[in-house]
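We begin with a single chain expressed as structure tokens, specifically the form predicted on its own.
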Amino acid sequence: MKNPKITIGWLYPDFMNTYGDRGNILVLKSRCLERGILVEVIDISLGSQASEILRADFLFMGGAQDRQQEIVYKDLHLKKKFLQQAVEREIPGLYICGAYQLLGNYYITAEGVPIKGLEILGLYTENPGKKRLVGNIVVKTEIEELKDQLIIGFENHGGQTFLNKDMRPFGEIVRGHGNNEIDPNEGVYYKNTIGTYLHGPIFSKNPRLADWFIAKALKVKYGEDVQLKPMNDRFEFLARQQFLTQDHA
């Protein structure tokens, strides 16, 4: 593959960043840079054509408040049609806790107010508890190729989602709550789109999801496997282990 390129759709960077979550640009595009992958970053919020999203070769959306959020729905319902095709054609997407949420069919706000969703997800997420469920969180994945690796961050979130049955999670929980109270799930997992309330950033704690997020975006964009070469995830790795011993103590 000569001069390879991916194309980041960062989805309402203005509005939607809470808990660090810009973080995951800026892994994705160091990890592609140091591997001679070009990198463009599209910034795509109110006012841009919604078909801007169909050039992303991989689609990020971090996590707001409910003020946030009610913005961003209204503008997303207008580009609903192009998002839900990136999903459909595979398109590599991370959405983080609220981004996640609004992929369902309605989300129910801290107040009560029932939100619609953009039914891209077969999803819905309420406040049954009217409890935030906060603290680290540790996953086992449902994505093959991450199997031997435990998935770790940090969740804050006062909305519990559930799936619908045809509807596979993106992990079960190991440490932490997930989804919510009732279920062992965390997230969601559709084709190459995963929603999650994993914040941290996640990609900072788990570089081989990024690196699987970046060869799934080569793959598509190009039609063909890529072997990412290997990178010194020395620190990485040990910063992880102080988590799972600290969490797991």
The other form holds:
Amino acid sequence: MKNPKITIGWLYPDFMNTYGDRGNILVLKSRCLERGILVEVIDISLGSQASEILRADFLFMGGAQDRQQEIVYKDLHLKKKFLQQAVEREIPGLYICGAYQLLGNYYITAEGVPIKGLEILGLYTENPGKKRLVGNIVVKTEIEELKDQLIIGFENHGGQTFLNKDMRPFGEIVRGHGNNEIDPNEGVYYKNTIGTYLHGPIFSKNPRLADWFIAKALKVKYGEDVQLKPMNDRFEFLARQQFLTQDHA
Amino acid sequence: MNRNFSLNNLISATFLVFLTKALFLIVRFLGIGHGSTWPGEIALTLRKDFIRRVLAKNPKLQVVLVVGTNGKTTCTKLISHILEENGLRTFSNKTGANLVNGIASALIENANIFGRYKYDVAVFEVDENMLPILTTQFAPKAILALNLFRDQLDRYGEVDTIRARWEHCFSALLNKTTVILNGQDPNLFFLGKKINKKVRYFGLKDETIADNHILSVEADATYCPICLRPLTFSKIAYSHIGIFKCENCGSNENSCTDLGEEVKSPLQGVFNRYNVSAVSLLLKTVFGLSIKNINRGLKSFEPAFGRQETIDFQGRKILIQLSKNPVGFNQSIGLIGKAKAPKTKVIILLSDATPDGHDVSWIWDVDFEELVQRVEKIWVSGHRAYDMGIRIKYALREISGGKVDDRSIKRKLSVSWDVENILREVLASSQPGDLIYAFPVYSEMLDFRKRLIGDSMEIKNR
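Take the protein just shown as the form predicted on its own and give its structure as the form predicted in complex with its partner chain.
In what comes next, the whole complex appears, and the chain from above leads the way.
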């Protein structure tokens, strides 16, 4: 593959960026450039052409506060067709927290008001309005290539998500809550799309997940399997070690 | 213990002051712990309405509450100091002890054994979530709300949640309370418009704000709460603080009573100019102080604990600036000037202890890309040192266009769990007289300060 290039489509960076989500973009970009892969980041937001979505080789959307989410929900319903196509065409995508919930059929707010989802994935979310699920989280992922490595991060959400029987989770909870308080599922994994409650900079302490997305994006775009050159992830290794060994309340 | 079994009716507030005060003195005499928040905790356990009772017995004591994400401690200290300089007697809660038990403790510690005060004004800094609990107990003379930024989302929830809580709380206030709000924080400006109370706004004059129109990533209040359209900022002082309006529904032409020109900030940074503007407006409108008298007080002001506090350490001057959330951290970075060949050295201490918040995601909202360009070297330590190490490594990669070798990262960045290690390295690479910046989160600030000067009086009970 000559002069490979990845276009990152960042959905609603101006609204959906509450927990350091942009860290994922920084990490992904840098891990591409380091391997000689060119990167272009396009912002897709209010006023963007919906077809921009299909220009992206990787899609990313973070979480937000309710008020911001409301604005985005309205706009994204207009762009739904394109996002659905991207998901079905196996364009890799990472959807965090509010973005993950939005991909489902509906969301019932703490006040009991149903909000229609994009109905792209078979899942739904309810907010029981009692306590938020907050804390450090450790997940054993369903992604074949990453089975030997735990995914770690932080979750903080009021909504509880349930997958339809035919949907596969992103992984199984080792510590923390994940989708809800009932089943051991965390997130959703469909084609190359991942929805998860691991908010903010998930790539920062899971560099292999970032690399998995890069490899998938190249595979879908160029039809070739790539072996990414390893990087110096010593800090990541030490941060992971500390996270996994310390006792968290 | 069943709290419903009501000792409430049996024990008077005066007796509680006496009891807890006696306990406090015994403990202090025996040297088994600094005065902390437990006297208040005991009093509140025995009498839920302890604060209300004590204040009802002292109607002449005027209470000022200071809330906001950043600047509470500095403003509390500024208000007390300037009032003292003008002949009023004041007391405050200990920095950081800003939950209800910390305020109850301050009331106990400063009362005489009959539960009376020889003070005129109590100035309390109050945790964002605690404000509504206090205002149902008594009517403060004034409430100063400084700003509202994202901070410890795992503990406080989202900015919108706190704003809604404050709105409810302000609306229920009696008319004797003056509310002073930041008219250039859209969160607070629009809140003020909704509450139909005696509200005054502080801010800076348009022409004294640097010409910047770029919202930083951590800005939260960027759209109009009435019509949900993006706000237009003609000037941005920092984060989402600035001169704004909604082009769509025409909301706002903010009318701020700015005293920024007349009073001189004794502290660096645009955020401190806002702090001084806030404090001046409060002192002028609520206590009737003249600008001249405010200025006199400002002149002799010494910064609070770990807020631009300079400590001499083996001949080096270490300037500690508490940096605990994205907006605060970006302001700390702003303290360092830009230079072609930067010589500045910085120590960053990150932790996820309870007062700091368990979630360290926020560091990705800080503009470290700016910091790495302004400094010669960064040392990182603390419980979550390597989370910060990763963040800064990517900042270095980002500004180099993704291509930076390990050796140049090493030259610019050193990470260790061990603060002693870090200090040794800093000493080895600096000269006596050098200025070194230290940006710690709260818990690390206490430890670090202790390490530098041998003792720490500040407490945090969360």
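Positions refer to the first chain, counted from 1. Between two forms, the rigid core is the largest collection of C-alphas that superpose within 1.5 Å. This is a predicted model, so every value here is computed, not measured.
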Q) Rigid core fitted, then: does D166 show a CA shift of 2 angstroms or greater between these two forms? A) no
Q. Rigid core fitted, then: does G112 show a CA shift of 2 angstroms or greater between these two forms?
A. yes
